[in-house]
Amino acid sequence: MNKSLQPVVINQNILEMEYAVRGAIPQRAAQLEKAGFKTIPCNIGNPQALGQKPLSFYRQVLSLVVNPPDNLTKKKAGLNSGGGLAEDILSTAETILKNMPSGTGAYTASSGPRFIREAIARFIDERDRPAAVDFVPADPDRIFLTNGASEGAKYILELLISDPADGIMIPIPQYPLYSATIRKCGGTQVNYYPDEDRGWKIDRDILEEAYGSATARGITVKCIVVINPGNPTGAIADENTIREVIEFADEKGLAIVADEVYQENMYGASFRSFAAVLGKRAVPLFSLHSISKGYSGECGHRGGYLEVRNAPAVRNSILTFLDVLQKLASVSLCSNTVGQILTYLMVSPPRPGDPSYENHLREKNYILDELLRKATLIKAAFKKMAGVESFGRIGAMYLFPRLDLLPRGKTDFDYCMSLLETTGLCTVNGSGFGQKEGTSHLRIAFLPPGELLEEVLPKWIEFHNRYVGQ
């Protein structure tokens, strides 16, 4: 036998990783599409795949930066003679090119260009200053540009997990990035369960129960993850909840990962960041944001940032935590430059009085209003489905209804697979995100065009009531 063809032993942790949003149901959807069956991909928060148009300001600036004219300054001077682009678009492109003289095809500093990190710090300060009790400004030297928020989350978990007994507290249900990364790093997943019937509320008793159970098993809990607004639940944490988590982390000596990529998807609620509520408390905080969500929807460009506050000391090393994080970022040289530029544009949008402001605001409001309208359409359909309940207010890009009347022997995976094969609607089974034992759910992204939802929702209602025998 050819020795090169013999089986190899690979990392068991990677073998055991699971990632349901790209799992068996979406793979079956791809097979059906290949056979000519129309499907509707609601398994993932991928807005432009479902028809959301890119923001004009972003793409107009980006086109100039990626393919700059010979003399942008001269082009600006020709505005009044039919230049075609607004002055703030040209000025923004000029600023980016001035600060990135090597263009988008060259590596940048591993943590990202300083002018972008400074813009992110200004964005954080403007967002948090009005709501902060003990305001602490953001520091550009503690901000890292990343390939989406996911890379930032992986950095932190890779650094914190050094032993199989190291535990990371994550909400259940959760975005499977966290369970998969904990598994890959060889740590221990410590589940805490927000109260679904109270709108996925997190309180101190819930956190204490999870922490106590883990420590009783010899687990060293090092970190707690909070996703706000929630994925997959859409739940929104209020300021009191955030304060309880911070106090809990402070007392237990834990770091906090605040996944805040949906902070624009509030639909009338008020967003409070962990940084604003943290103030001057010395709790390690790692905050994540992304261009993929909100109203930007630039998933494919993979841009985001990680902000660090109160970085912990590193035991048995002269290096600081930030030094090690810088080293980890340097392994990949830098995040992609187009994602960096779009992150800059996300945190530096047109201001009131700028030529592009009104159009940018109109596009932003249209996207968010449509998302709310579509979520409301779907929630109304749930009321016509026997045994379906959806708790809490609308946030993020998802609904996570509970399915209380599944036939004996059937799982939410079976339900979602049958739903796909009957109606073409591709969702994700609740078990792919984790859920309390004895419950069943599914997650649906409310991203398809409204007319497509109006067409498929009656089919879903009919399918559901037949499936559960009503």
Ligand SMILES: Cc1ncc(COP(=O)(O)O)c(C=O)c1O
Given for the second form:
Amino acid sequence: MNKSLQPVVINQNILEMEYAVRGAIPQRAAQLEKAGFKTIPCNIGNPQALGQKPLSFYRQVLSLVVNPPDNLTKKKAGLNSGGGLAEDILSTAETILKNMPSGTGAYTASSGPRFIREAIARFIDERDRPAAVDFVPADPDRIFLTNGASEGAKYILELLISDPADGIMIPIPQYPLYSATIRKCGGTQVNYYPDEDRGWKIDRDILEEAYGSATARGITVKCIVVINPGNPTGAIADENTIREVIEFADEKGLAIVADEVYQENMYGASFRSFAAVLGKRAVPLFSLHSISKGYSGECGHRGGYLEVRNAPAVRNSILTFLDVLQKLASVSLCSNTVGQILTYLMVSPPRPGDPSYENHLREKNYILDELLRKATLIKAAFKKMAGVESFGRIGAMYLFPRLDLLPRGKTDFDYCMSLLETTGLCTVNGSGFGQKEGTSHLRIAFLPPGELLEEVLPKWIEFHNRYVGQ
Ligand SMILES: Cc1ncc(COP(=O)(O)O)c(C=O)c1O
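Structure of the form predicted in complex with the ligand (previous: the form predicted alone):
Let's see the whole complex now, leading with the same chain.
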């Protein structure tokens, strides 16, 4: 055989990693679509794919910045005479262009332009100062702009996993970015199991059990990941839970990854960040945020940031952790500039009194209210399905009901595949996120337009009750 046609050995870790959110069920949905069958993609939190409109403020500023008119300043001066764009849209675009004089087509600093990191620090401080006990301001030099939160999570796991016995504690169920990245980096996944019947609550006993059994197996646990609000469960961690996690991490010498991309997606509770509760405690904390979720929904533009507090010292090196992180980011040169600009707009929205404020607020509230309405519709449908229980408050963009009455020999994967084939609803099987042995679930993103849900939910109820033999 020609030598160049021989099979290559590729990285086994990548070969083995799994990512169910784009796994066999969505792949089948794509085939069905190709064959002309209409499907509803509820497998992923991708709001604009399901009709959510981008925020006008974001896109108007972005258009000006990506393709600036020669006379932006003149246009601004002549505003009142010619209609067109509001003053704050023009001045925001002007601020961005002034700070990015080479425009959007040039590489930026690897951690992102400083004015954006400063705006992020102001946003974090404004969010956290009122609730923090021992308030510590954010530092723009410890903020890294990233291509979505995914990249920030990968940076940290890549840095922390240096040995197959290095353990990363992750909640089960979890967003498979974490299991896949741990696998890719060759580390060990250490599962902890939030208590479903108590609304997916985390407590000290749960954490101790996971930690104890991992260390007994010779694993060096280095970090704990908390997703708040949770994906796929939608669970919301209150301040006491966050404090308990921080105390646990402090005692065991662990770093914390706080994935807070859904911080705007919570109903019936207010958001507490890990940074606010951490205060002056010297626990390493890596917090993630994104333009993909909340009411921004700008998934395709890949923007977000990683904020570092109490970076740990690096053994056997004169480099600091931040130096190494900087080096890692610099290998990709910089995150994309459109994502950077949208991140800036997310953290610097119009203020009360600004011309765009009322419209921005209206659009934001509409999106958030619709999400709640749709989640409530789906939750109500679960009540009509035999043996379906959905625990906890509504958070993030997902519901993760337990399926208690699957016929013998059928898995949640089989159920989701049949649901897709019968109704067009594309969901993800609970096993794709991990789940307690002996339980079955599915995850649905509550994003499709209300009318579509109203049409498909009765079909789902009928399918379900037939499937489970009720
Ligand atoms: C918990 C969680 N973290 C991170 C991400 C990735 O977000 P991004 O688009 O910012 O990379 C997602 C996406 O669904 C998510 O659910």
